[in-house]
Partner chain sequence: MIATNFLIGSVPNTFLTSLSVVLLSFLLLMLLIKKFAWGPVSKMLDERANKIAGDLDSAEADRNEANRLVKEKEDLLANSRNEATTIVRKAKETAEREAHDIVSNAHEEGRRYLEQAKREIEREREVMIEAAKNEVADLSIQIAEKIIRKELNAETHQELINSYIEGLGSQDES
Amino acid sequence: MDEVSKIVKVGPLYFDLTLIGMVLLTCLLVFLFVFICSRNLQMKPKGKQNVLEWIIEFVKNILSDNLSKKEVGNFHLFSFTMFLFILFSNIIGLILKIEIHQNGEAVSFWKSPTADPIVTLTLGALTILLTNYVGIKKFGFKKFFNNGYMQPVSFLLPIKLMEDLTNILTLGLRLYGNIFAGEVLLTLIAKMAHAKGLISYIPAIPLEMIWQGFSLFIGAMQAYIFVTLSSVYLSHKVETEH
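Present the coordinates for that one chain in the form predicted alone.
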C-alpha cells in the first residue's frame, strides 16, 4: 500500500500529524461513548446503559479468568480503557478513507491508529512496563526480581529478560499485522472497483461490505486478545505462586 502519512518536521524531530490526529480522535470518541452511555444511570438498566454495563462485565470476566478476585478490581479500569481504545482504533479506519495526492504520493489523513506499528508497540511496551511496575510495587524489587527472573534456576535470567521483549512484540505486532492487513485489502478492493468502471464496480460493492463486516469482527477479536494476553502477563507478575 503506497500511502504515507502527513509528516511535519519541527527542528530535528518529525511528527506524524495523521497518527497524532487519529489517536486524539479515538480518545475523544472513547470519552464521548462512556460519557453518553453513563448519563442518567438507573437501577434497572436499559438501552445505552446496558451496552456500557455489558462491556464492563465482559472485561471483568476476562480478568477473572487470569487474576485472583482481589486483583481484578485493581486492574479493571486500565483493562476497560485499553479494550475500548483498541476497539475504537481498530474500527475507525473502516468507516472512512481520506487521501490527498501530493507530489505523486497518496497522503493519508484518516486511518486506524492501530494500523501503525509505533502505536501498537507503544501499547505493548506500556503494558509490560506496567506489569513490572505493579509487581515491584507489590513485592519490592528484590523479591520481585528473585521470583520473576531467578526462578526456578538463576541461569535462566537472560531467557526471562528476553521474555519481556517477546511479550511486547507479541502484543504489538499481532495487533498491527491484523489491522494493517485488513486496511490494505479494503484499499485493494476499492482500487479494483475503479479499475474497469461499472463492470468491476458492481461486484466490488458486496465484496467490500463482506470484508468490512469481517474486519469489524477481527477488530473486536484483536481488542479481546490484547486484553486477555495483558491479563496473563500481569498475572505472572502479581500472583504470589509465580
The other form holds:
Amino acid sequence: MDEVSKIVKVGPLYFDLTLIGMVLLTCLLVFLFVFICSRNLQMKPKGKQNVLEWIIEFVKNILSDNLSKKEVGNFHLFSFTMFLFILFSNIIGLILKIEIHQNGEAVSFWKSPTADPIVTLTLGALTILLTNYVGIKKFGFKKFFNNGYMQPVSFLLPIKLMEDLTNILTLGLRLYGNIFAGEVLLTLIAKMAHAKGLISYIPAIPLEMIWQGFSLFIGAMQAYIFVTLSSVYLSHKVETEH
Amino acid sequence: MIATNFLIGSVPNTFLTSLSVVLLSFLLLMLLIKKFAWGPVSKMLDERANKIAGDLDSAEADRNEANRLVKEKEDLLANSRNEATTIVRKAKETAEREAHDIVSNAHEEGRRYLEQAKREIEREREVMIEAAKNEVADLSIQIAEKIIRKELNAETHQELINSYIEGLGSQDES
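With the form predicted alone done, generate the form predicted in complex with its partner chain in the same format.
Now the complete complex, all chains and molecules, led by this one.
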C-alpha cells in the first residue's frame, strides 16, 4: 500500500504521529473501559461488573491451562492488560479510515496500532523479556539458564536461544499479519466503493460489513492466541522440566 | 511497510520512538489499571470466593444440625410411644387384677354368709328341739300329777312318760 503515517521530526528523532496517537487512544479506551466497569463493585455482580469479571476469569482460565496455580496470580494482571490492549487495538482500526493526500502521498491518520509490526514486535519482545525476567527471578540466573537453555542436552543451547527470538517473531508477526491484512482489505473495499460511483458503492457496503464482522472475530481470536501463546512461553521458563 | 520501518537512511526512521512509546504506554496502562481497578476487583473476587466457601460451610453445618434435631425428635417420639404402650398395658393388668379380686371376694363373702346362715339355722333348730323337750316334760309331769291324784301309780306313770318321749323323737326324725 502506498499510504504512509504522519511523521514529524523533533530534534534528531522522528515520531510516527499516527501510531503514537492510536496507541494512546487505545490505552485511553482500555483504561476507561476498565475504570468504568470497576466502579460500584458489588458482591452480587450485575451489568458492567459482570463484563469485567468475565474477561478477568477468561484470561485466568487461559493462564490456568498452562501455568501452575501459584504462578497464575503473578501474570494475571499482565495478561489481562495485554489481552484488552490487543483486543482494543485490533478492533479500533475497523471503525474508521482517515486519509489525507499530501504531496502525492496518502497519509493515514487512523489505523489499528497492531497493524504496525513495530507495535506487535514490541509487545512480543516485552512478553519474552518478561518470561526470562520472571524465570531468573524465580530460579536465580544459573539455575534458570541450566533449566531453560541447557535441557535436555547442552548442545541445544543455540537452538534454545534462537527459540526466544523466533518466539518474539511468531508472537509479533502473526498478530501484525492478521490485522494488517484485514486493514488492507478494508481499504481495498473502500477504494472499490469509490471506483465506479454508485454502481460499485452499493455492493461495497455489505461487503465491507461482512469483512468488518470477520475482522472483529479475527481480532478477538488473535488477542486470545497472543495471551495463550505468551502463557505457554511463560510456562516453559518458570516450570522445571524433569 | 516493513521495509520503510526498518530501513535506515533516506526515509525517516521511527523504530525506536515508536517502540518506546508502545512500551511506555503499555506499562503505564498496566500500572493505571493496577492502581484504579485491579485491587478492588480482585479483592471483591476474593471476598466473594470466601463468602461462597463460608456459605457452603455454614449450609453444611446447618444441615448436620437439622439432621441431628430430626434424629433427636424421632428418638423422643419412639420413647414416648413405648412409654404410652407400657402405661396402657400396666393399667390393663391392674384393672384385670382388681376385677378378679372383687369377683373372688364377692364369692368368698357369699359362701361365708351362706355357711353362717346354715349354722344359725342348725343352732335355732337345736334350741327349739330342746325347748320342745322341756315343755313336753313339763306338760307330761303336770298331766301325770293330775292323773296320779286320781288313779295311776308310779310305775305306770314312768312307763307312760317314756313311751311318750320316744314317740316325739321318732316323729321329729321323720
